[in-house]
Every structure is written in structure tokens, then in C-alpha cells.
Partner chain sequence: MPSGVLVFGEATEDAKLNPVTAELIATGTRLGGPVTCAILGSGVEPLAQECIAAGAGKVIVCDDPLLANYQGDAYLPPAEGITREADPAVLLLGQTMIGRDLAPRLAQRLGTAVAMDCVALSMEGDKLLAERPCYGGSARARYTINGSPQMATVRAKSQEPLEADPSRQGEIVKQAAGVDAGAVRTKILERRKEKAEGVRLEDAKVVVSGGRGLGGPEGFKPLEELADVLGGAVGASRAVCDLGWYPVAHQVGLTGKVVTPDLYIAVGISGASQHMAGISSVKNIVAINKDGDASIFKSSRFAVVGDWKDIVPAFTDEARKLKAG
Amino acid sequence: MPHIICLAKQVPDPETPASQFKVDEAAKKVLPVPGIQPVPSQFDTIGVEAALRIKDQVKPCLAMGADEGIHINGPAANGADHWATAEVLAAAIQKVAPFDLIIAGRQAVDWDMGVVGSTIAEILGIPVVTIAKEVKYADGKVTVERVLLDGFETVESPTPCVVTVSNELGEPRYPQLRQIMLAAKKEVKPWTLADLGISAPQNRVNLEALFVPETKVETEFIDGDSPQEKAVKLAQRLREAKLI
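Could you put down the structure of only this chain, in the form predicted in complex with its partner chain?
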């Protein structure tokens, strides 16, 4: 059974209605919406799904869920940037080592930067394959289907390596009640930077401003007594505007 490490990040629910999405420009923070719980970044749950599919493939009976959880306290709350986060995660991964595969989402759905998985691979000096729609493990190698602009490519990589996954992999499985109860009993290890034997890494980027961009569009609603009338009017308006 390969030892797989999945990376996950907690983010504000991206399904938060746009009307409630608010930014504190002075604090450069997105304001939490009362009553809306944070969720794991969607690409990361897809990463767990990719790992579970490998488990299914290797030993179907054991495929019930992730086996162990680690929560590294501190740096995220203290404003670690993507590079500091990668350094902390790389240190944690080295403490968990040996491992065969690290799976992460292609990007976190809050900052959408898409750099942490690749940076960890560089820190650890191992190969990385990004934007996967399928990950298979056999004989110490992974075979990854990558999403390209106009198609797909199949890439083979020796392990250990990092794979980042994309939504094309498919929906993550929905945990069953029994698994949720089992998960509640599993220990999530709280680690600190001291446990990892490192001090807080330096940030490499500074967030200078965060704001909601203005969109100023005057919308012309096309009215009519029937859908057909609306359709005809729309075509005529587009013709007048020289758009068709």
C-alpha cells in the first residue's frame, strides 16, 4: 500500500452568494459571512478522492477514508504566504516520511494562486505532475492523465512525487454517516512549528491591497409578450448594435 499524503486547506465557502461577499480593504481580508461555515478547498477534496481511488485499486476493503490527520497550527493564522506555507508543509511531510505520493489541489479556491504543490516538490527535490484528471499507482510509479488546453497527456513519474489534481477528476465521494462517526474518533495531530523544528519562514510576497472590482454594465432587459417576441427583438437589437 503506497503511503499517500493529501494536502488540504480550509477556505470560505466559494458558494457564498456574491451579494454577501465582502472585503475589509483596510485589513486586506475577506469577511466571514455569519452562518456560512468554512469548507475544505474543493480541489483538495478531489485530491483525497484521487488518493482513495488508488487505495480502492490497491486494497478495496481498506478504502474507507483517510487514516490519519495532521493540523499544523500557527503560520496560516499569522499570515504565511504561499511560499512560507509550502516550506512549513514540506517540513511536516519530511517528518511524516517515508511516503510515496503527495496529492494536493491544483490551487486553493480562495487565493487561486496555484503554487504550493509545485513549490513543495522543488523543496523536497522530487518530481511534480500538475493538473491531473486521473492518478494511478503501480509498481512504484504513478501514471497521471493531465488536462491540456485541447486534450490530454499521460505522464509517468517515479515516486515519491507530487501530483496536483483538477476538477476534471470528478466529484469527491460523499462520506457516509458511519465514516463521519469513525472520523470523529480519529485523532488529528496538532503540530506546531516547534514540533517540526523550524522557525516561521519569511514571506516572499506582500499583499498590498484587496478589493472587490467594480463592474459597471448597463443591462438592457429585452421585453415582450411571448418568448418568441423577445427572441426576435433580441436578434434585432444585436443587429442594430452590429454584433451579428
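Positions refer to the first chain, counted from 1. Note that this is a predicted model, so its numbers are computed, not measured. Definition used throughout: the rigid core is the maximal C-alpha set that superposes within 1.5 Å between two forms. Compared with the form predicted on its own:
In a rigid-core overlay of the protein, Gln176 has its C-alpha displaced by under 2 Å between these two forms.
For Gln37, the Cα coordinates differ by 2 angstroms or more between these two forms after the core has been superposed. Here Ala235 counts as shifted, since its C-alpha moves by at least 2 Å between these two forms after the core is aligned.
Mind sharing the form predicted on its own? What's above is the form predicted in complex with its partner chain.
Excluded here are partners and other molecules; the one chain stands alone.
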């Protein structure tokens, strides 16, 4: 059975009503919404699905789902940029080594930077294959079908390596009640930066400002006695606005 590490980030629930989404512009942070818990990033749950598909193919198969979890938390880690986040995750990965495969989402759905997986591979000195729609493991190698702008390509890589997956891989499976109950008994280890030998991750990105953009909607009705007259007036109005 290959040792697969899946990376998952907690993000604000995308179903949060826009009226409740607020940021602290002075601190440049997103404020948690009372009563709404963070959720795993969508692409990361797809990464877990990719790992479970590999696990299903390798016999004998244990119960469906991850075997254990590690939660890295702390104020310094929560404020880390992509490079500092990658350094923290790379340290945690090295602590649970050896491993065969690291799977992550193509990007987090909050900041959408899409570079943590590749940065981890750079730090660890291992190959990375990005934006995968299918991942297969056999004989110490992974075969990955990648999504391109104009089609797909198949890439083979030795392990250990990092693979980032995209939504084209498919929806993550929905756990059944028995599996949810079993998951509650599985260990989730809380790790701090001190456990990883890191005092404080050093950010390399300078965040200039963070704010909720203002949206303004204006509606203008074009009057006319006929569709033709309305069309002429619309064209004139668009020309005045320099849109045509």
C-alpha cells in the first residue's frame, strides 16, 4: 500500500451570504463569521478522492477514507503566505516520511494562488505534476492525465512526487453514516509550529491591502414605440458610453 499524503486547507464557507462576509482592512484579514464553520477547500477534497481511488485499486483495501489526520494550527501559520505555508507543510511531510505520493488541490478556493503544491516539491526536491484529472499508481510510479488549455496530456513520474488535482477528476465521494462514525474514532494529531522546529514562518509576499469591493448596479430602460426604435436608441446610448 503506497503511503499517500493529502494536503487540505480550511477556508471560509463559500456558501456564506455575501452580506456577512467582512474583512479587517487594518489587519488585512478575513473575519470569521459567527456560527459558520470553515470548510475544506473544494480542490483539496477532490485530492482526497484521488487518493481514495488509488487506495481502492490496491489490494487488500482497508476501510474507505483517510487513516489518520494531522492538524497544523496557530496564529503564525494561519497568516502565512504561499511560501511560508509550503515550508510548514514540507516540514510536516518530512516528519512523517517516508512517503510515496503527495496530493493537493490545484489551488485553494480562498486565495486562488495555486502554487503551494509546486513550492513544496521545490523544497523537498521531488517532481511535481499539476492540474491532474486522473491519477494512477503502480510499481512505484504515477501516471497522470493533465488538463491543458487545448486538450489533455499523459505524464509518468517516479515517486515520491507531488500531484495537484483539478475539478475535472470528478466529485469527491460522499461518506456514508458508518464511515462518518468510524472517522470520529480516527486520530487527528494537533501539531504546532514548535513541533516542526519552526519558530515563525517568513512570508515573502507583501499584502498591500485587503477589502471587500463595492458593487454598484445601475439599470436604464430604453423607451420606444417599436422594437426598431428601441434598438436605435440602445445603439446610440452604447455609443455615447463608448461601449461600441
